[in-house]
Amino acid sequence: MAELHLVPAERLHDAVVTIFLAAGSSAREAGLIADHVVEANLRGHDSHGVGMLPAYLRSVAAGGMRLNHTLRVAIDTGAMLVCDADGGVGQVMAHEAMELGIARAREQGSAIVSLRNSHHIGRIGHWAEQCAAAGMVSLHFVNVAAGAYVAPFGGSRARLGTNPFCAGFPRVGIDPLIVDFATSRLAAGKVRVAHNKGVQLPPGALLDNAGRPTLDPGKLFETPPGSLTTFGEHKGWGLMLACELLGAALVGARTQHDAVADGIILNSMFSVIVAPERLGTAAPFASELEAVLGWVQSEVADGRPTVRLPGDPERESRAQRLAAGIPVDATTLEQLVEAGRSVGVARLGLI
């Protein structure tokens, strides 16, 4: 297993920031890149964290992550909006878009927003979070146009990404529930993270070129690739391809429909946004959520509910990396460094 390093949020922050300046990134951008991959890496999801910072610079490289972008509305139905990234740096991408839908939820109710061709957008309870701060109640499909890694139920070749669902759920002084996850078993980065520490996975999330089932993260990057199962078999697969149509088909944007893999991470998402207070259903929403969840946890061992909510590891990680520091193995902390390197940034201060 890879040594791993314990380095404060502060600094990964700092390094984030200063790698994409010297990218070429304003300072707004640059700002909002390092807040999304530093808390995904808070909230212990490494997978979309600063280990995906190497891929960004070779999309940036390549022309397909495009620096200090400004996102366009395309479509405006006034009940819906559609917006275009066109590659645009997905954590400023995914942010307008939100800002946009919440402002329009504050106005009508509701709102349909989509972002259609962006640049990855990340860890998909962020942008849930952010409309939840809003008060708002919001629902995410999204597909990943990035090379196909995930077998449908039933196949033993990969067709789809690993297309993410998200909810998110505003309480009263305190932090909001969020259900997110991806219709695949894991999600790409994870595996990246597993084989970086040089671990194996859980059975039944991957099956090697051949089709067969193995615990070697490493089977997903050989050529040809691995593939990723779903999570709940035909349920999984099912949600899965609604997120693609979702996301990218209904609103004319680039899904996966073949094996083409240029390196690439593009993401659109369809995301609904409700505004309870604009429906006058505050008060009864947020009564009956906290019975629901109240009732749900109504089992006690040692003084403490048996069950826990969605987003409570992330919570409770948090907590407890902002304290000791986040742990970061040592493979990816080198390829932070030779990111760095490759925009001109001699020293980090990482380590």
Ligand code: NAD
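Fair warning: this is a prediction, and the values are worked out from it, not measured in the lab. Numbering follows the first chain given and starts at 1. If you superpose the two forms and keep the largest set of C-alpha atoms that fall within 1.5 Å, you have the rigid core. First, how it differs from the form predicted in complex with nicotinamide-adenine-dinucleotide (NAD).
Annotation: Cα of residue 304 displaced by at least 2 Å between these two forms, core superposition.
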Given for the second form:
Amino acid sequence: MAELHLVPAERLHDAVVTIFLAAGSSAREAGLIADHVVEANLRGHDSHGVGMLPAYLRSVAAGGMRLNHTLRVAIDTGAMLVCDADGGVGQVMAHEAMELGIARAREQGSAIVSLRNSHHIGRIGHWAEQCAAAGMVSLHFVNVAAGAYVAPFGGSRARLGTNPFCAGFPRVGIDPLIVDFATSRLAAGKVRVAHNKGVQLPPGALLDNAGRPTLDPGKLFETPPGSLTTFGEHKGWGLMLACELLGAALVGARTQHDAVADGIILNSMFSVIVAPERLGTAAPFASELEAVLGWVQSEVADGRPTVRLPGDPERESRAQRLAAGIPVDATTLEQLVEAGRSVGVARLGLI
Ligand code: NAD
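Output the form predicted in complex with nicotinamide-adenine-dinucleotide (NAD) next; the form predicted alone has already been displayed.
Next comes the full complex, this chain leading.
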């Protein structure tokens, strides 16, 4: 197990801003990237936290992540917006697409927003939280075009990305309910984190490059690579495919079918945004949602303290990590320092 350092959230945030300013981002862009990756760490998803920075900078150098790019609305049918990101910074492109969708849903009661070919948009829950903060219910189907990582149910070779699905429901006076997961059993970033920490994977999550089950996270990064498995067997496989078709194929974005494993991560996202306020159902929806949550939590299995809701682990992690600091392994810290050096930052003040 690699050594862990506890780093205050604001120090990590400053480091990310410093690195992206040095790389050439505007202050707004550097701030949005830092907000997103540090929030992912706070919410316990280190796979989408500051550990992504070295990959992001490699993408910038390779021309796959375009700094200071402006989102463009390519199609507007009223009910649906299709936005071209053309490799723009995902943390900015998705933020702007959600702003457009929220404004449209405020006008019309609902909106569909497609984001095409953005650079990596990170933790999808972040975008559902942005919608929920504006009082919106939202659904997000996301494809990943970055070289295949996941074998189909019944397959032995990787064919699709970890295509996440997310749903967000605002609650009155309390954090929203956020359902947010990769359709693979493990997100690829979690395998990287396990590899960096030197720990094994749970059984059934990974196949080696001959299609045999393995616990060794390193098998995903061999040449040719191993493959992740889908969650929930055929059911997760079906949802993964729906993310590929809705997120990308339907709107002419890049599918995984012709993606190359060049280290550049593209995401396309199909989002449905609904405004209960505009539909006139906000008050009954809020009370029914609380009634449903009370009902589903009213019986607890033996030996369990409570039925946890989607979003509870992230909320608990956030409170704990804000108080104690974010645990960052030594390998990831070294990689951050090196990423800073690659854009001319001599000292980050992290180690
Ligand atoms: P995960 O397996 O940790 O599942 C997370 C979901 O399950 C959350 O909604 C969480 O609240 C809920 N949950 C976890 N434990 C629970 C419990 N005991 N009771 C009730 N609910 C519980 O997530 P993951 O599949 O590893 O995905 C991690 C992150 O990676 C997500 O934020 C996802 O959006 C992101 N992701 C992004 C991409 C991309 O290309 N941008 C690709 C894949 C995944």
